[in-house]
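Here we start with a single chain on its own, the form predicted alone, put down as structure tokens.
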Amino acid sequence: MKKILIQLDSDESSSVFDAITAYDAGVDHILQYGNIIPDHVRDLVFGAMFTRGEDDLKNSAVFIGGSNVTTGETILKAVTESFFGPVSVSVMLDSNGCNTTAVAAVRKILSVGSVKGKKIVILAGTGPVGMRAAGLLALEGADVLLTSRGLEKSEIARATVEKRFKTNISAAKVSSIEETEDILKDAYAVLCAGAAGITLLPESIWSGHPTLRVLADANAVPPLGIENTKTHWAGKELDGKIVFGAIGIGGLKMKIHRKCVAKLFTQNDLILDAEEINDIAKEIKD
């Protein structure tokens, strides 16, 4: 039976990117849809759950995807609202990459070693990646710290993860150099979730630090986040740091963007939200 993957996007076109990875992870089929909303959802998912019996709704699945990431989450709310008893399909969400990439960065910060009990800053951290691994690091002991311009968007930054992870984090405003440096004062990790194009860590305050052991940068388009490293770099030693690049990131990342999707068609009730594509990760060796 072949494998068919419905693509819901929130986007008008739908992604291309999604599409190549879904096939490379050995889907047969991908039905894709744009310009989705939440009202279009439970008819596209009745149409997955009703054409085969039990047993076969494996070979059904549903991913999210899109620019928009709080519109791909109402849309996986409504998708598993679609759901009733054992007759349902696997679910992924991954809006902008937001779940895969995340879950890269934290997997990476943890190669080095433990976090527990250590202390983590994600710079610019209130987009949908830099939240989800704000979360992702707390949930494994880390003291994790998330910076924002300002001080009120990181403080509704932490309330969401806080709510969303059920663990406890800080927030605070860095909008200078002489911010950063105060910030970073005993940390052990950084990472750069920021928009690209901006430089967020100096090499004048990364150089020579301290307590600094690991610095991941999810920026591709120079400038990078962190100043004066490298895009593909992926566990470079430099200065007594190892530093990831958001190349060095994506390879991983594609990794487990791909075994996700597979492992949606191995049963027909799995949904794939952070924290399950976390525990997935954590079977890749890399």
The other form holds:
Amino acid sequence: MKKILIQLDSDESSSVFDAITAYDAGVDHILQYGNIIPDHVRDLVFGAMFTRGEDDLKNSAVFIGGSNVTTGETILKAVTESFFGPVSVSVMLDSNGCNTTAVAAVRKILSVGSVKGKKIVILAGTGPVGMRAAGLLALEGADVLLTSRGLEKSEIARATVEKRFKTNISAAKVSSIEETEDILKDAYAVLCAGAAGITLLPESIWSGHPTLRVLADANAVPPLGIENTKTHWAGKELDGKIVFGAIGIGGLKMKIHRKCVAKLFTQNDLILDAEEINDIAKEIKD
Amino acid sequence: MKKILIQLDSDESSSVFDAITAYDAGVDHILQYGNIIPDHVRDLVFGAMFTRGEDDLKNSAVFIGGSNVTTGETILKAVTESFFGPVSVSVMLDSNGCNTTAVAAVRKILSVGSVKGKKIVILAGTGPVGMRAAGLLALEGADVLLTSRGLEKSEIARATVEKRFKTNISAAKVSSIEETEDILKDAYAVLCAGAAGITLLPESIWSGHPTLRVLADANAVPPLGIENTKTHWAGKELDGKIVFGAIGIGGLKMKIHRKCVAKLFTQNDLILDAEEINDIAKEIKD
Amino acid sequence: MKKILIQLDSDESSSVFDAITAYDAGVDHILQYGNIIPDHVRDLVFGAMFTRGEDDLKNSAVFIGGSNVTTGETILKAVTESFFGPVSVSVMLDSNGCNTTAVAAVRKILSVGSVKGKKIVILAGTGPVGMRAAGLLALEGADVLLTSRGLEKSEIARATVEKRFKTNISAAKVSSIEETEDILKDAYAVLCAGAAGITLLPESIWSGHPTLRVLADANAVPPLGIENTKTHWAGKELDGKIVFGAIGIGGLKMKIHRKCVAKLFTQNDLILDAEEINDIAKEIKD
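For comparison with the form predicted alone, provide the form predicted in complex with another copy of the chain.
Following is the full complex, with the preceding chain placed first.
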């Protein structure tokens, strides 16, 4: 029986990236749907639920993508609310690559050593990647501090992460080099999760930093988030610091993405969001 | 040569149900088109007609779906009008599952025995499933009576069925329990073809009915069309009556749907509407 | 690794013709995108560029179609501008079949003999097929004269062809039978590239013409471009003239189209427009 993936995308043109990755993960056929809003979801998911017998339902699955993560989360809710008891299909949320990117960054940071009790700063962490990484690192026992240029924005993100991941983190407003330097005092690791093409961490701060051990950057577009690093660095040691650039993280992200899509077709009741994707990523030898 | 199905759907997002069923029927690739209006049809059908040699045209076919059956019928007309003599591809109409559902219900009723000269009532029969079942049962020799809450609506449906199937049926207005009881006098079978979630036949009428032998219900959403029955009943005997619920009919519907899609690829000039789908269904061992 | 073609189509419903032809050329999966405007292109092409390693990029490719050739050319520009150095995928432009049709007509004309120094008239040549055929024939050494009913239109087409193909051609206004007769004086070949259903060359002109040796017609819809010929003529000799009708050209067009799509998947840096498609067509035994 053919493995069929239903790609629900909130953008007008559904993602080529997600489709090619799914085919490379072993999917036989993709049904691509763009411009998806939550109202469309039930009928499409019913089409997956009622075409195959219960034993065969694991061969149909749903992937949620698109650039808007909040819409993706609403679509995920609409998908799971369509299920009737055991009549369900597996579903994965990765709008804008948020889960696979955040998990890959977290796995890279953890590859250096335990983060238990250590201070980790997520610079510009109010976006989907930053918030997911913050929650996952807090669950690993780190003292996570998430920053934003706006105090209110950082507080909203903190509350959202704490509610979503049932854990505690800190938040702070950081909008200058001085504030960046202050906030990184005693930090063990830093993750730059800001917009593409914006430097968040000047070399003057990180190069001689007494406690910083791990630096990770999710921004692949120059100027990079961490000044004077390279996107392809995948654990490069420099001044006693281990540095991961966006492409250095990206290779693992692709492996995670493919493995999760493949996993969807092993049973009919998986819901793959940040935590589940993180668990699957632990099995990957990088 | 790959079997390619062109799915023309009048809804914005083309049906997942129809696509998965087509893949399960052995189609190699589906080209999905949503939001189809008759004006779009000719260029798309030309693309099927002029890409392969006449001997290979049987490997391309068209499936018409979407929730609006009237639009589906107009699309079918536009498809067949695009053909030039022998340069054609096979096409199947099953908007909203109307043909496969109606045929499955009819086959279930006939599985109990001949309907020749027997009175069959289609309750709330003015929708696509009811009208198609009415026509097919009349062609089998039954005395079909189609009902609606509105007299005019029932008359329009009667005229449409008679013109479409070149046969005669009766029609009546039924809008109360008393009228339902009256209309079922001397009836051999009843098919509930109304909207989801509306009871049309109270248990008080059917349970002790002196002549009713077969009860079929196309409504899968509680409350069911026939009170105190189960959707999964597939010929259950109760008080001397044989009962078919919507899911009991649905299994056969899926077999019919798949067999018809597979049949499309055996020649390049099939036009599968109610009668042809009924003929194909006769070959299925259920 | 599966061969995946990204079909970018400027029309609302992406072409069935192009999709079936691509599957027949050996593509494993097509991702179809309709309603494409240049602004959409970058993200979609990035999805092709960043999902597979450099050695595997030849398994992803882009096809540009749709009825509007000018939009197609703008989409091609947006595709190639998305590439970063060696990180690219192969791409083919064939909006409205313009390249494959023009190349097939040119190959047919050349199959009769060299055109070097010979006068070739492209009647109603301001459309995409006419302009591409004009440029390609000029590159083969022919003295090409392109006509239009409007003087200004013919001059614009001439300038466009000269700039695009870096070669010289002539242009003239032709809007009557007398002007057609005049312009064909001393001509060796004529290609009718006008709109469907319009006769451009009356039999009275071509049948007894003293120098005309090759006649080709791109119009498949009666009345044909060349009066009293047949669309399926594929090199029929008549009064010492070799005649190619639109279907006679179309068989070769299909071979060229399929071979070019197959070629896309042999390396990751092909850009297949008129000249490259013409070069590939030379390898085809017709």
